[in-house]
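Listed next as structure tokens is one chain, alone, in the form predicted alone.
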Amino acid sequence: METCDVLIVGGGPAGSSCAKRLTAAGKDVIVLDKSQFPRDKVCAGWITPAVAEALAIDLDDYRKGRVCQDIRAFYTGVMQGPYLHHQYDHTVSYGIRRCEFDHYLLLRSGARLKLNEPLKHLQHTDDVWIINNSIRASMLVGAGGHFCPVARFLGANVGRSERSVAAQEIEFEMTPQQAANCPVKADTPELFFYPDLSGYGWLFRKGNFLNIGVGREDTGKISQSALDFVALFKQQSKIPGDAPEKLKGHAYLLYGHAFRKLVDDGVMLIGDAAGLAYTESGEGIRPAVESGLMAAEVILDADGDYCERNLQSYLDNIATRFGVKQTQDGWFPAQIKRALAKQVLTSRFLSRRILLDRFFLHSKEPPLPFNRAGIAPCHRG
């Protein structure tokens, strides 16, 4: 039987991130996934320079062979609406492609890796987990997405209680001729909200690569939103008339909404196993890296005593970063879903500074700070 200090369940950017931190402080670490890497990832797919830096990437080597496509603008407005434009001064963000990014962080994590083997058993004896009867670990570390088996385990109602998002999206490579004729800038992503505010759909350039979404908090909608929203901008012509027709689905929970138990003995969630992709936006990559990193620390401090006391910490990080959860309503804060949803979605001004500068950039956020004793104090502006 294998033995390894730390096992972590998911290979996407948090586990790769967590990974990574881990194997440079001298872990050994395995990494656990379902799927080959590379693999295709359901994403709009971008990140934002305080990723890039929490990360250590480098641009310029990231960008060969791979998408990385710099954003300096954005279109904001309501579906079937009037929209504005924003345009910065400077890079904001980085279009990329996931079955890239992902495989890019996996291979350089430093871990061990365990790739098209999914996790079928799990067992926890004498502060020794037994994984699939062939792999111990002292620790365990859950990143296997919203339907991640570790959460299951720590009593998780995955599809049930929980309020969650739904998606449906696609990204494909657009023929000489499609590319041509696509307006959708490659600087510019496109986004589009519905009046109730109960989600947004998206049209994404990187390069010759589109990408097409949707996503709502009203489950049962989300089918329709995604046929109605292809059909809408065909007839615009910002789609290809042939584009590709079905959208990929999958589904995650907001921080605001989710309320999953993150640290037991011996055991943490991160990333969208977690539930902590952004509640007024659902972006989820920063929080996934972010979380990875702050739950590598937490693992080193504990020095070898991973029970629940000894991993607490790591609450107080995530809330710290995060915010205290407070009880909110749909993609936006209760205050301004009520009174300014309006007045934001339609004001150049407001849209730039609290829908795309505060809810999606982050912007006034700087990149995770830390010390071997954890996150320094921050607060969400």
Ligand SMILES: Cc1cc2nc3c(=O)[nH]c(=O)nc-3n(C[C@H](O)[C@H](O)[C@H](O)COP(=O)(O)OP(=O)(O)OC[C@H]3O[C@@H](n4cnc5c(N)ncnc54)[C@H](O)[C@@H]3O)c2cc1C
Contents of the next structure:
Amino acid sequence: METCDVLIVGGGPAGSSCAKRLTAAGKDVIVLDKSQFPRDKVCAGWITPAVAEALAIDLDDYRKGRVCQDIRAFYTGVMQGPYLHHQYDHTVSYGIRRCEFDHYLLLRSGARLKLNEPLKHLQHTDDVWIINNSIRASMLVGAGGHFCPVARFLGANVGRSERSVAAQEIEFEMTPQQAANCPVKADTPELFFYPDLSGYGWLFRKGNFLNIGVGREDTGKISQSALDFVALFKQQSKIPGDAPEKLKGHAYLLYGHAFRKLVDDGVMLIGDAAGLAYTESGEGIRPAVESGLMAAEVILDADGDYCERNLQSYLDNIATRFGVKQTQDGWFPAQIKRALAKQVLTSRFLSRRILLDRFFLHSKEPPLPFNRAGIAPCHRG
Ligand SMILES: Cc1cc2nc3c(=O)[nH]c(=O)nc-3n(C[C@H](O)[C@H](O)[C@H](O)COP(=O)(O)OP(=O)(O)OC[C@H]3O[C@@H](n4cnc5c(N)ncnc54)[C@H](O)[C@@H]3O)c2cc1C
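Compare with the form predicted alone: the form predicted together with the named molecule:
Below is the whole assembly, all chains and molecules, this chain first.
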């Protein structure tokens, strides 16, 4: 039987960030993932600079042979227009490809990797976890995304009583002819909101890759919305007429609607497994990375005694960082939806300050320091 200090289920941004912090402090960590890496992940692939900073990613190094698109402008608007242009004088985000980004993070995590190995069996006796009847660990971290088996083990009612959002996307490399004719600018993602702010669609170009997607709270409408979205922008020639039509979908929890148990004796949940994506935008990579770092810090502080009491501070740190839950609200705060949607979407000032700077870029929230994660609050109140 193999042993390790901490076993992490899931090698996405949450799992690899947690692993990196733990191995940097000398812990022996195994990351188990059901997929072989590089693997694809349904995602627009948009990260804010705070992610790169928290993980001390050398962007010059990262750019070698990988897509890392600087973003300095946006179009925003209601689904059928009118649209507003917002220019920034510096890079406010990056466009990455998840197959590259997640692989890069996992390889630099310093953990031992067990890939192509799903978690099949989990047993906890006498403070020891036995995983797949082959690995012993005293601490287990669930980082397996929305359907994480560790979350289920902790009682999550995945897909039943939980209120998830649905999103669909497709990313493909354009042919030289498609790229030449595509009017979507590489440094200017285009965001098109439903009039009631129940979700939005995007056109996001990263070099010659085009990412097209739609996310909605009312999950029953997602497939038709995605078809309509593609048809609308093919008609406007923003999407190449011969682009693939079928989008791939995924459901996940937003922070304001997620009520999973995150901590128990010898176990914690991070990232989408914990339901931490920002309620307003659906962005989940930054919360995944930050929760991974925060969990690692609490594990290190527990110093080998992983009883639930010693892990509880993770919950406080999550609340400090991501704020108090607004249970009654959907993708956007309800008051804004009802009263202000039109004003926000049609005003250049409000779109920039509220939608972009506050909801999408989190520009007032400082990056989490890699070494003492979980202390700086970033909730916007
Ligand atoms: C269409 C769409 C667009 C999005 N766009 C953005 C965006 O632009 N920016 C952003 O910040 N967020 C975006 N998100 C959200 C973001 O993708 C997630 O929040 C993020 O991937 C969470 O990271 P994670 O590490 O928690 O989970 P994941 O990235 O999902 O990683 C979980 C890992 O666990 C593994 N796993 C699952 N089950 C098992 C098992 N049984 N055994 C072993 N391993 C297992 C999986 O193979 C996977 O590698 C988007 C989501 C969707 C659906």
